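Take a look at this single chain, the form predicted alone, given in structure tokens.
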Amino acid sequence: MAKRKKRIIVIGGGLAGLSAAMKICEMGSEVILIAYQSLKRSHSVCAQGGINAAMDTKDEGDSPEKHFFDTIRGGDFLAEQPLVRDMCHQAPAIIHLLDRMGVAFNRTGEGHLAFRRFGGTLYSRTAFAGATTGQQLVYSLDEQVRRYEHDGLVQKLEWHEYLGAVLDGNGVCRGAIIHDLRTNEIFTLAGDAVILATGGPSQVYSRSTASTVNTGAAATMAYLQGAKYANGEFIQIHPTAIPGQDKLRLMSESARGEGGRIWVPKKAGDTREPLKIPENERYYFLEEKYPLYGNLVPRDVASREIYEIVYNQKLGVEGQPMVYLDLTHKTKEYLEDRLGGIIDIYKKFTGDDPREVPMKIFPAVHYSMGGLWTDYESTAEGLIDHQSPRNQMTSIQGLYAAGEADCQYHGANRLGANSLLSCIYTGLMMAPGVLNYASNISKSVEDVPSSTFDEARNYWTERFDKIKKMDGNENPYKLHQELGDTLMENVLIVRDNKTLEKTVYAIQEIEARFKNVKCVDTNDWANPAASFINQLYCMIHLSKIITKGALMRDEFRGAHYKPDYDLNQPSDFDPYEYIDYLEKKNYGEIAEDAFPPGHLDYMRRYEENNTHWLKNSIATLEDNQPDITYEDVNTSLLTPRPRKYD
């Protein structure tokens, strides 16, 4: 009798999830997709600026090696560094890939690929389709899988809702409780493994450049049931935003990659029109501070710059909380080439033409460096073992996750577009391991009692008739309006303890108010208000785990800034000096005039700060409340060291 095929449960319709369904039928295995809303309006289609790759062709001396150095020394030593080197080796490869599977890549006048800069790297490893890039990579994925479908490998559930994972008596999942969005019907789907590819967190903060569905409840619902959720403070803020009173768009970093310059006036208050305003009286901060990286350094640096500007410096556009990112010196049929797709948002959503006149931008949140926990194998070369079934499970036997809904690959702060790539090589890199995990497992789902599923079921069926008679005086999308809020004013860019402190009661009340919420539409077909009450509580939990975390993080990481522990580096100092200090350390004692005045210091209080920080912060729920501990970051291959830009 023939063996039945493996079937894997994929919750996520954007790039990691694709990728993912992708590969494991093409190992001949079956995928079930569940998504959100249509596979196309997955929020991978937000993607803008392009993909990273160390390939190379403008002979810079470019290299996977620096892609990775390049990456960890962004994340600020906090990624897990043999798991950054495969995605950066691997990378050329998926480049070669999606390129034939026909995503429109810009190419050069001789028909190559043509790269572009990002921030944090000093090389054009970025391969981008317009300003539209993520769009092409999902349209492109989605046709592979549609093949799929067509070879009946693959069954797509779209509009329908992840509720939690099925677990079996002994916390193994065996499958995923599904609520359809349509007619409200919750049902179970068994499988031999789930993978979570649901995106970040961005809407528990009230105003971000996420799409409306990134609520994080998915992810959070698996830290509900036990899986370990690590790095949650940390939260990367785009720089470059589209300020707005219902949402934060998104001007790509690719504006600055492509000579995009950021200024304001050197008067505060200055009311002139922009072009205007003489080169001699404009204020090209970023430039002047950082003139080896200049508009593109990490992001993370180049938010606080425009913070300090912006609140202490008082020179804001206008006396506005904004700066310009000015692109008329480029002509405008080179912008259109490479930059139309962003255009276009800017001047429907304010009316101006940014080829004409400069962009009023600020930064916005953006992505989460934090997410699930999830584990994997390592080769003797430091790479990554493909077919580990360890590669990417939660801390929930069978329970996967990839993408942004994982925690490993960014750090303290993400490199921009290195989130293509993750995403598309966590799906890719992962598969040969979750079949793995599925064919050798001791017990199969077949032999799950039918119980389990029942169980399951039936607690969430509960759950939503007791939301639906939920009758109290609080409408839930107020409610979380404040919660986006008390965020958005405590949890941002500069963080002290004394307001995370006050952040933390506050969140503590808006739970307690949340049992009196009014289910505001009690319809049992297409309820959407039913289903944002459950994500609510998962915010709500969520922002627990953001605010405990970075109260507790006293330190100065990435996108983790707390100036009340800044190390002050020294001005002159060069990060190599730290390389030479820990040599002569291991050689024994050092003079303390082997190095300019302050810098012995400074490097002593910056490794003492590593052996307290460098680490992964892991919250786990214990009596309602997120416990945090902390595990070792793996830095075997690459020695932590301070981070300079300028």
Given for the second form:
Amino acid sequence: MAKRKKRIIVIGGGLAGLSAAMKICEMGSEVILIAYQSLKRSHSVCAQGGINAAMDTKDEGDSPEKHFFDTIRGGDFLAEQPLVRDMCHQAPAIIHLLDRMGVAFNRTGEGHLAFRRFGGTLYSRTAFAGATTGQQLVYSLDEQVRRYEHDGLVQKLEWHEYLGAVLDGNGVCRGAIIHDLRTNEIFTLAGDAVILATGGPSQVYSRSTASTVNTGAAATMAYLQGAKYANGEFIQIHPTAIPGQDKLRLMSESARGEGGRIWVPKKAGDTREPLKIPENERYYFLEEKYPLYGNLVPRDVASREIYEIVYNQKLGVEGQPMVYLDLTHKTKEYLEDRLGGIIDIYKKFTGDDPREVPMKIFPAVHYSMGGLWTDYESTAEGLIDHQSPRNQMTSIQGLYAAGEADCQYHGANRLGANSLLSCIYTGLMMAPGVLNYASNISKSVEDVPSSTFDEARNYWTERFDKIKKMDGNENPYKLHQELGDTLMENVLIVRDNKTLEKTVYAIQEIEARFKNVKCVDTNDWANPAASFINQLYCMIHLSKIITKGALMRDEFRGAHYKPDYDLNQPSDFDPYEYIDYLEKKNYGEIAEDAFPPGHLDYMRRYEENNTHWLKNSIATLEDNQPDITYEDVNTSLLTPRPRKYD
Amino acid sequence: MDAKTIKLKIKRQDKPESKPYWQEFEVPYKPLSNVIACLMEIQRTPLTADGKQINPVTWDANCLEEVCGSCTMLINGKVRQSCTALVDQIKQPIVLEPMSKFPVVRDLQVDRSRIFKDLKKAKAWIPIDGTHDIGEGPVMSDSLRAKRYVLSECMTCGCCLEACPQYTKDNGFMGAAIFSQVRLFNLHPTGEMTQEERLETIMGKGGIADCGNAQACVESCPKNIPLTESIADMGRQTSWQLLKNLLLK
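Now show me the form predicted together with its partner chain; what you just gave was the form predicted alone.
Full complex below, order starting with the chain above.
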């Protein structure tokens, strides 16, 4: 009898899921691809500015090692160094692959790839396709997957929702429970492994740059089934988004990469038209405070500064929480070519043309650095073993995670244009390991008793029947909005323990009210309400992870800013002093006057803080609550040191 | 004081085979609202304008910033994305209907899988050798890139097909979106090597010859894709192909 092909279930049709599906098919195995909507609609299309790869085409002295350093430092040393290094070294090959697949990357006069600047680096490292890079990458990967569908290796189940993993008696993942969003039938799929490429959780906040599907429900369900969820408290707030009712639309970092300048009028409440305000009466606060990186400081830094300008210095435009992002000094042709897509979006939603008037923007929830804890394996040389079945595996055997749903690549703050890279890198990188896992597992999925699948299906059918019968007086969509408002108000850019403690209770109250939800839709066809209520249940759990993680982490690291625990870096401090300090320490006592006044104290505080907090927070479910413990981060390649961008 | 409201009239349908019916709604006005914000409000308070409790209206949406193509519907009779339909810019009552050229799933949701099937038929992809690292892609002028980029912004939303008089629910016409994608891939140096396969597809049944040249497609495209230019170009390419077939086969 011919050996059957391995069958991998991939959940999610964004960049990570498509990359994994493509690679797995190329290696001769079958994929069942589950997507909540039609493919091509996934949230990855919202990425705008570009994708990073250090190819040094402008002779600036860039290299993958510098990309690695910028990423690790940008993430405040919380990212997993061996993995990030591998990703940065693979990046140029990934760009070439995408280019060969037909992505319309902008080009130089000679016809080679063009690169632009992005935040958190001094190099032109970002390849881009206008200002719709994410969309272009999704399409090109989708096309390759469609090719495999044409060849019979991919089966797509669109309009299907992943509800959970089918676990056997030993807790090994043997398949997935799937909900058909049209017939509302619930069924199981058997597979040799399951990959969650299900994106981020920004919908736990009431307004964000996220798409409507980004509830984080699939990853949370893995946590509810026993998987570890890491670094949930690290939520990226993007500095520049367009205010709106239903969502805060992203205004790409590439606007600043192409020369956009952030400013506010020096005079509070200045009511003049922005272009009538003379240069010397404008406060370009990022450029003044950070002469080296200017408007391209990392996102956590920029968001904090905008917050400071608006709320503490009360300098917001028209007294509102907004600052100007100004492109009017660039020619129209240049803007059309490099940023056309996002300029049109701004114009469509606000009526103002960024070519004519400065845009008004404010920070918004954007990305989760944290996600499902995933594993990896190194070779004896300390490189990533690309064949290892452990790569990207969650703490549930046979259940994998990739893309924004994982946790290893961005530490405490993600650099712009690294998310597209990490999504595609993880999808491609994990494929050989997943197939090795599938080939070498001691008991094959055929040997799992059918009762395992029956039980899983029955459990979920009953659960959805119960949800459909819920008939309280809480509207689930309203309750979701309240949950989101609670997180928006209390777990955002600036955090403090008193507020976070209150938030823990506020979420508990929402959880209690959840029992009183009404399933507001009674249709027995294409009914989205039961599914949403289940997602809301997951979002409540996820918000507990985020809030408790934030409460417990008593430090200031990357996007997690607690002013009470700011180590107050001296303004004249140079990060290399810290390397010097560590070296001196190795040789014995350090004279108290070896460094400028205050610096030694600061460095001791920094070192001490790292011994407590340079750790991944790991949430596991205990008695319906997240139990948070801490695990070491691999810092074997780059010595952690204070960040500084001026 | 009379609170400002937004009035909507929505065509509803419970199931693919059931009969459509109309309902009217009134939701509180909020600045910067788009049609989606109104539909979300109906989810939170599922009542008609005359206070009848109903199942919330269902619709498709995802990105809410006009890059995913999902939330396409007829708004005041015109096909467009509902995320960029700002309440302040459109006439009330805002009339919402599902697209008419695709089977209704429920309410404002339709099944557009036909477009994706046609993309598969047209082999709308670059046939790469593999994903392994075999170096750079083909050198390409930025002007060719720019030409391709405009075409590659197509989000498979279906506006051009909804607007096309030739495209009906039950014929096999492929429509402008597909022809434009064939052009996109034929413009790529690697894609060009297999252009004949794509051309043969659109020379067959439901292909380019059925285009009635109504030019409604280009006017309806939210991304300003030069669809009539694509159709003309594909007309030329298929004519050459036909000639080649006659002479060489």
